[in-house]
Structures are given as C-alpha cells and as structure tokens.
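Only one chain is included here, represented as structure tokens and corresponding to the form predicted alone.
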Amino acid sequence: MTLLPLKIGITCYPSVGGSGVLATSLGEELAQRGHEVHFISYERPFRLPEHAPRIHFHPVVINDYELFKYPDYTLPLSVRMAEVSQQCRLDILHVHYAVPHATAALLANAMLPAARRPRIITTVHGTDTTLLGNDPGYRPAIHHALTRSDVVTAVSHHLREETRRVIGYHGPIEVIHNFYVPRPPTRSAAAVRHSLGLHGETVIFHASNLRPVKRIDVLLETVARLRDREDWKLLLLAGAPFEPFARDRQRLQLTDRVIVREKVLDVEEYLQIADIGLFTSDTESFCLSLLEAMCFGCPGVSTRVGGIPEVIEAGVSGLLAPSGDVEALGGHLRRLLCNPAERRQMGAAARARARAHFSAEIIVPRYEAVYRRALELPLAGGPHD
C-alpha cells in the first residue's frame, strides 16, 4: 500500500545547537522523502537551505510593547502556528523542547477547530527537563506540555528516565536518537589545515555552545597535561564568545596551542581534519557534536555522563572517563596521541557505529512510522469541538 505524503511543522530553536542542527536535518530528510515541511520559527534555522523543495519557512514576527516587561515568544508563536496548520493543512506539528514549543503547540491546537488539529510530537532535547524540569516556575508547564502532547520521543534512554524522575510525567515516551547527516566540505582539508596555520599536528577537536555544564575549565586543564609535546593542537568551534575562558588559556600556558573559531556553520569543514574529540560535560543527553565527530573517522575521549555512553562503544569507538576527572581524561588523550595506529582503529569504528546506529537512514523512518502512528490516535488535548 502506497502510503500518502504527510505536512509536517517543524518548530525549533534556529540557532547554533544540537537540538536546531537535528530538527533541521530532520526536515531536509522528511522533504527528500517526498513530505511537505514547513518551518515556523523567529528566525530561519542556520542550516535550512534557502530553495529546497517541498520546504517552506514561516517566520513569527515579535513585537517588543512596551506594556511587557519582556518581549513574549509563546503567544506570538501560538498564532503563527495556527494560522500555518489552517492554511497549509497540516498533519502534524513536531516541536523540539516542551516549552515553549509544545506549550505554543497546544495553544494553536486549541484555536483550530477540531478538524483541522494536527497531531503534535514533542520531543525533548535535555535542557528543557535537566534545567528548567527542576524549576518549580517551569515544571508544571513542562509536565502538561508532556502529558497533553499525542506522543514523546527522548534523544536518548538516559534522558528518557531523567525526563520522567525530574518533571514526574509516566506517559510514554518513545527513545529516537539523534543522527547526523554530513555536508561535502567546500575546502580540501589541506587547505583548512593552511588556513589554521597547521602543520603535521595531531588536531584535538571540541565543539559547543560553552555553556557552565561543557566544562571548558575542565577541557583546558585536560589538554594542558599534553604541555609536554608538541605535536598537538586543539580546535575548539564555540558558539558562544570564548573571551570568558581567554584567561584560563594564559594561565595554563595553551596560547599557542588552542585554536579558536567562533559560530561556525559549516563544521564539516572542521571536522575533516579532526582526529581526537574531546567532550568534558557534565552532564549530555546525547552529545551531537561527539556524533560529527565519528561520522569523519575521529574517535572521542569524553565524560562518562548522561547518554554518552549510549553514543560511544568504550574502548572500542572510544574512551570514557569519570566526569571533572582532569588525569583520566588526560591519560586517554595521552594514549590516542601515542598511538596513532590504535587511533585509526577506534575512528573506523567510530565511523561505523555513526553509520550502523545513527544514520538518516535507520532514524527518519522511525520518525514517519511516529508521525503516522499518532495520526491514528484520538487528540491528546481533550475532545473534539
């Protein structure tokens, strides 16, 4: 049986961030598949191409009155997403964080008469259960957001228990883990490695946002215990200001040794010439940018924490470390940097687990078979008008 294209509403944060790079990877896959995405966001997600077919982007326009103290998203959002669903008939609307997504989501559903409710999938990312889960201003949002959604997905089993222990929500909750989809670098390596003044350096690579839970203290003191040789450099793409961290790489004495590149889109340009990852957290859902890492061959010494364990097969694709454990880390990446045949083996597995485990292929369909699924179910929000 030939089933029919779905029209799906993809709402996310369109910054930098893992959960934006995965929603908009999402939609690329969705729309080569034959489906109709449509994009509803304050701004165009960074890696959203401008004229591909069957995407659409639909931009919320806020406006500052000077009646609030601070601009409101929700309401706005919430109106957009109506109008959208009405409009171009949509099936679903699949919103990445509770709030304020699903929260807007249930807030569209209830304006639209009952015929023209799309289905609405939440899927949460971790900080909207990690961070605003154990504020009591948020939780009860976030545990009706969960609750009155027609389905949940969780990037990972680790996240999935944190969801449930921390905002106390027991419906179901579906584990889809992230996938990655790698974009042809538009450079040749050698011509990145010119551009970093590199020469035959073993190039140790972190990307993240530098939020407190990254660990960039601990990132800097685990590299510093390689002061003693020269034949490494780290590569860190921030995307956040590094400024707050200038200092500590003084101190430490990695002036010269610690690359920075601030906001960058393209990170398969990067990426390329990679060939440790090294990710201090403490605390990851998933962990994408260790996942960019080992679709390019590069294996990953990292934190033992969160669902990180679930991404890296230790000692095979990888090594893992307690969390803020300075001399575990430091002596994995020791041994990586000694060892350049062992490196090479643990990046092929890297490579092959990314393509085994978290492909577009074997992670969108579980999508769609989600998607139609839930288009059988009654609409969690209540009855029908």
Ligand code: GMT
The other form holds:
Amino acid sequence: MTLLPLKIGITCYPSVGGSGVLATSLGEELAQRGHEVHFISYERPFRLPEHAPRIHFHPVVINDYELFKYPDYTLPLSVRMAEVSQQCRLDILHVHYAVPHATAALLANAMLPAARRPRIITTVHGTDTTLLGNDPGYRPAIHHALTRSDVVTAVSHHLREETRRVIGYHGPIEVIHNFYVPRPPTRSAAAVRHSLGLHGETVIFHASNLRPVKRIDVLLETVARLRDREDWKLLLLAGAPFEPFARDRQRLQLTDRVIVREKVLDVEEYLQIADIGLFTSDTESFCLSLLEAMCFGCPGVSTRVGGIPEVIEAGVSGLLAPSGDVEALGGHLRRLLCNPAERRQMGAAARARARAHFSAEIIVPRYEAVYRRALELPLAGGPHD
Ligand code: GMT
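Got the form predicted alone; any chance of the form predicted together with the ligand too?
Expanding to the full complex; the earlier chain stays at the top.
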C-alpha cells in the first residue's frame, strides 16, 4: 500500500545544540522521503539548507514591548503555529524540547477549529526534563503539555525514566534514540590539521555548549593527568565563550595542549581529524556529540551517566568511568593513547554501532511510524479545548 506524504510542522531551538541539530536533520530526512516540512522558529535552524525541495521556514516575529520586563516568545510562537497549521494544512506538529514549544503547540490547537488541528508530537531531549522539570515554576506546565500531547517521545530509555520520575508523567513515552547524518567535509583532513598547527599528535576531541553539566573542569583536569611524553592535543569545539575556563587551562599548564574553536558550524571538518572523543558530563540524556564522533570512527571515553551507556558499549566501542572520576577517565584516555591498534579497533566498532543503531535509515522510519499512528488517534483534548 502506498502511503501519502505528510505535512509536518517542526519547532526546535535553531541555535547550535543537540535538540536543534537532531530536529533539523529529521526535517531534512523527512523532506527527502517526500514529506512536506515546515520549520517554525525565531530563526532559521543553522544547519537547515536554504534551497531544499519541500522544506519551508516560517519565522516567528517577536516584538520587544516596553511594558514587558521580559519579551514573550510563547504567544507569538503559538499564533504562528496556528497560522501555519491552518494555511499549510499540517497533519503533524512535532515539537523538540518541551519548554515552551509543547505548551505553544497546545495553545495553537486551541485557537484552531477541530478539523484543522494537527496531531502534536512532543520529543523531550534532556534538560527540559532533568533541569526545568525540577523547577516548580515549570514542572506543572511540562506535565500538562506532555499529558495533552498526542504522542510523547524521549531520546533514551534513561530520559524516559527520568521524565516519569521528575515530571510524574506516567503516560506512554516512546524511546527513539538520536541519529546523525554526517555531511561531507569541505576541506581535507590535512588542510584542517595544518590550520590548527597540528603535526603528528593524537587528537582528543570534545564539543559542547560548555554549560555546567558538561563539567569542563573535569575535562581539563582529566587531560592534565596525561603524562607529558604522550603526544596529544585536546581540540575543544565550544558552543559558548571559552573565556571562563581560560584560567583553569593556564593553571593546569595546558595552554599549548588545548586548542579551542568557538561557535563552529561545520563540525565535520574537525570530526574527520578526531582520534578519541572525551565527554565528562554529569548528566546526558544521549550525547549527540559522542555519536557524531563515533560516526567518524572515533572511540569515546565518557562518564557513565544518563543515556550514555545506551550509546557506547563499554569496552567495545568506547570506555566509561564514574562521573567526576578524573583518575579513571585519565586512565582510559592513556590506554587509548598508548594503544593505537586497540583505539582503531574500538573506533571501527563505534562506527559500526552508530550505523547499525543510530543511522537515519533506522531512526527516521520510527518517527514516521509515530506520525502515522498519531493520525489514527482521536483528536487529543476534543472540541472543548
Ligand atoms: O546538551 C545540551 O546542553 C544541549 C541539549 C539540547 O537540548 O539541545 O542536548 C540534549 O539533547 C540532545 C539531542 O537529543 C542530546 O543528545 C543531549 O544529550 C541532551 N543534553 C543533555 O541531556 C544535557
């Protein structure tokens, strides 16, 4: 049976960050599979191609009225969602990161006649549950939004359990892991190494937004444990200013060892020269950056937190250590630095695992199945909403 293509609205944070990257890739993949995709956000997602067939972008205009101490995003977003749903006859509105996107989607549906309401799919990504879910100013709103969504998905089993525990939401949550589609780098590996002043060093790779949960202090302390004679550099792609950590880098005598690049958009340029991924987060629902590194044949050394054990098979595709355990993390790094053969073997296993479990071919059909199932459901809420 041939299934008709769907009209799908996607709302996400457009800036550098795992949930936005995932949502953008999903939209691109859906459009390539024949669906019509409408992104609704305050900015064009940074990885969204300008002229791709069946991809549209609808900006949300936010006015900064003097009478508001804080500009409001939720209401203009909900109005835009309602307009796009009505004009483009959306079947599905898929919101990534619950706050405030899921609430705005519910509000949009309440503004629409019943026949024009898209089904609402909410994907929780991490801190919407683990951080904001612990804030009494947000928790009841998140609980309400999840309860009223047609389908809720989470990016790991761990996040599903946390959403139940922290938010107290006990409805169904489908686990759909992250996926990643690398883009071909535009420069050669040799050109990138040259631009970074690298010679034969092994490259330890880290990319994140440097928020406290990423434990950049632990990351720097870990590499500081490596013996001097080992030939390595840490390449740190920072989605936020590195300046607050510059003193630590100096104190630990790492100035020559740590290369920082801020606000990098073309992450693949650097991933292609990475040898070992290093991730030291206190919590992580999945860790898309770790998967990105795995796709480039890079074994990960990481903390055993959150959903990370669902991504790495410890001892096969990477090595895990307890949260904050600088000694253990440093030991793992040293092991991979000193054993290139083992490193390459684990890297190959990491790449194979990424392909087998976290590729677009595996993950995107799972979202399509969720959409088709949601369309079979009676409209959530009903006309009284
Ligand atoms: O890691 C961040 O702080 C960014 C955050 C986001 O919302 O963009 O990432 C979250 O979503 C990613 C995509 O699902 C996950 O891979 C990250 O693990 C998750 N971050 C946390 O749980 C801290």
